[in-house]
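A lone chain, given as C-alpha cells: the form predicted alone.
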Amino acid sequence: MPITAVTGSASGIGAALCAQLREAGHSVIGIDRANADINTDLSSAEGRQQAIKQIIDRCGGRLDNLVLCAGLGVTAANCGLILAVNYFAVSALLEGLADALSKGNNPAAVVVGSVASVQPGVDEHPIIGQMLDGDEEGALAASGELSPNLAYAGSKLAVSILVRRKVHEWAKFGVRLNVVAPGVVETPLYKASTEDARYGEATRNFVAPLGRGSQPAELANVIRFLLSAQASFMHGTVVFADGGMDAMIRPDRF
C-alpha cells in the first residue's frame, strides 16, 4: 500500500486527490490547517517542522509520494502569507521529506504551481531571487511592496524554478519531482478571487480557450498520473493543465 502525504488536503485539489488516492488503495496522510490528519499552519517555520515530524512519524520514515497542494491566492490577508505558504513551506517540506522519500517504493513528488507563473515580467522581480536564496526574512519584509497578484505569480514561478533546479540532487535520491500548473480551478480559493473587489472582474474575464474552468478532480487525475509508473521518465518538468491558458498567453514560447 503506497503511503502518500498531501498538503492542502481539506479542500480543492488536495481533497479531490486524497479521495482518489484512498479509492486507489493509498494510505493517505492529509495536512491542512484543520480537518486533516495533521493540523498545522504551514505559514510558520514551527508549523512546517511540526508537519515534517508528524509525517515522518506516521510513515515510519519511508514515504512513497508527496504532493504539495497547499496554497494561498490574492485574497490572503497579506502578501507575506502568500510567499510563506506558496514558496517557503514548499521548500521546507521538500527538504525535510527528501530522505523519507528516498526510501520509498518508486517515489515521486508533485508540487502544484500555476499558469500565473508565466505572466510577463514576473521573472524580472527581485523577490524571486530572495525566495530562491531562502531569504524568508528579507522576502517577507519586502512583501509589503508587492501586489497580491505579483506575490502569487512570483511564488508559483519560484517553486517551479526550485523544482527544476533539484533534478540532479533528487535523481541521486531516486525520486522524481515535477510541477503541475493549473489555470482556473473551480475551488473555494478561486471563488473568493472572483468576488474580490480588486481582482474579481479580471479573474472572471480570464477564460481558457476551452471555455471553462477545470474541476479539482481533473487536476487530481493529472497529479495521479505524475505519481504513477506511467510517468516513470518524467522528472523536473512543468505540466500545464490549464485548458490552453499558457498557449494563449505566450503561443510562441514553450
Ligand SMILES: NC(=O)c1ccc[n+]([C@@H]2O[C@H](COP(=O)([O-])OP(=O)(O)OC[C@H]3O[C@@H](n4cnc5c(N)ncnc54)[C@H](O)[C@@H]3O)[C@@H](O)[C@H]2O)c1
Given for the second form:
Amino acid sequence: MPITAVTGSASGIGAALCAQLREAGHSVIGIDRANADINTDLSSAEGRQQAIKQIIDRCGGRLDNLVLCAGLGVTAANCGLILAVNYFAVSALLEGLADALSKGNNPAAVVVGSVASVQPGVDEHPIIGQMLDGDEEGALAASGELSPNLAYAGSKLAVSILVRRKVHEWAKFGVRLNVVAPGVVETPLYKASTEDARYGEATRNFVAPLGRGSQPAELANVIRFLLSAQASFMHGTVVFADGGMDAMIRPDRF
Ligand SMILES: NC(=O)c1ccc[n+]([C@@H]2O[C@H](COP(=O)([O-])OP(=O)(O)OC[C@H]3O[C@@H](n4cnc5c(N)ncnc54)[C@H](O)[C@@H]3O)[C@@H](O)[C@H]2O)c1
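Taking the form predicted alone as the starting point, write out the structure of the form predicted together with the ligand.
Next comes the full complex, and the chain you just saw is listed first.
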C-alpha cells in the first residue's frame, strides 16, 4: 500500500485527491491548518518543520508519494502569506522530505502550480529571483509592494521553476517530480476570488476555451496519473490542466 502525503488535504483539490487515493488503496497522510491528520500552519518555519517531522514519523522514514497542494489565493490576508505558503513551504517540504522519498517505492512528487504563472510580465519581476534564492526574509519584506495578483502568479512561477531546477538532483535519488498547473477549479479558493472587490469581475470573465471551470476531481485525476507508474518517464514537466487557458494566453510559447 503506497504511503502518500498530501498538503491542503482539508479542502478543494487536496480533499478530492485524498478521497481518490484512499479509494485506490493508498495510506494517506493529510496535512492542513485544521481537519487533517497533521494540523499545522505551513506559513511558518516551525509549522513546516513540524509537518516534515510528523510525516517522517508516520511513514517510518519511507515515503512513496508527496503532493504539495496547500495554497492561498489573491484574497489571502496579505501578500507575505501568499509567498510563504505557495513558495517557501513547498521549497521546505521538498527539501525536508527528499530523503524519505528516495527510500520510497517508485517514488514521485507533484507540486500544484497554476496557469497564473504564465501571465505576461510576471517572469521579469525581481521577487521571483528572491524566492528562488531562498531569501524568505527579503521576499517577505518586499511583498508589501506587490499586488496580490502578482504575489500569487509570482509564487506559482517560482515554484514551477524550482521543480524544473531539481531534475538532476531528484533523478539521482530516483524520485520523479512534476508540476500540475490548473486553470479554474471550482473550490473555496476560486469562489473567494470571484467575490473579491478587486479581482472578482476579471476572475469571472476569465473563461477557458472549453467554456467552463473544472471540478476538483478532474485535477485529482491528473495528479494521480503523474504519481502512477503510467507516468514513469514524466519528470520536470509542468502539466497544464486548464481547459486550454495556457494555449489561449500564449499559443506560440510552450
Ligand atoms: N481553484 C483554482 O481555480 C486554482 C487554480 C490554480 C491553482 N490552484 C491551486 O490549487 C491548490 C489547491 O487550491 P484549492 O483551489 O483546492 O483551494 P482550497 O482553498 O479549497 O484548498 C487549499 C487548502 O490549503 C490549505 N492551506 C492554506 N494555507 C495553509 C497554511 N498556512 N498551512 C496549511 N494549509 C494551508 C487550506 O486550509 C485549504 O485546505 C492551491 O495551491 C492553489 O493555488 C487553484
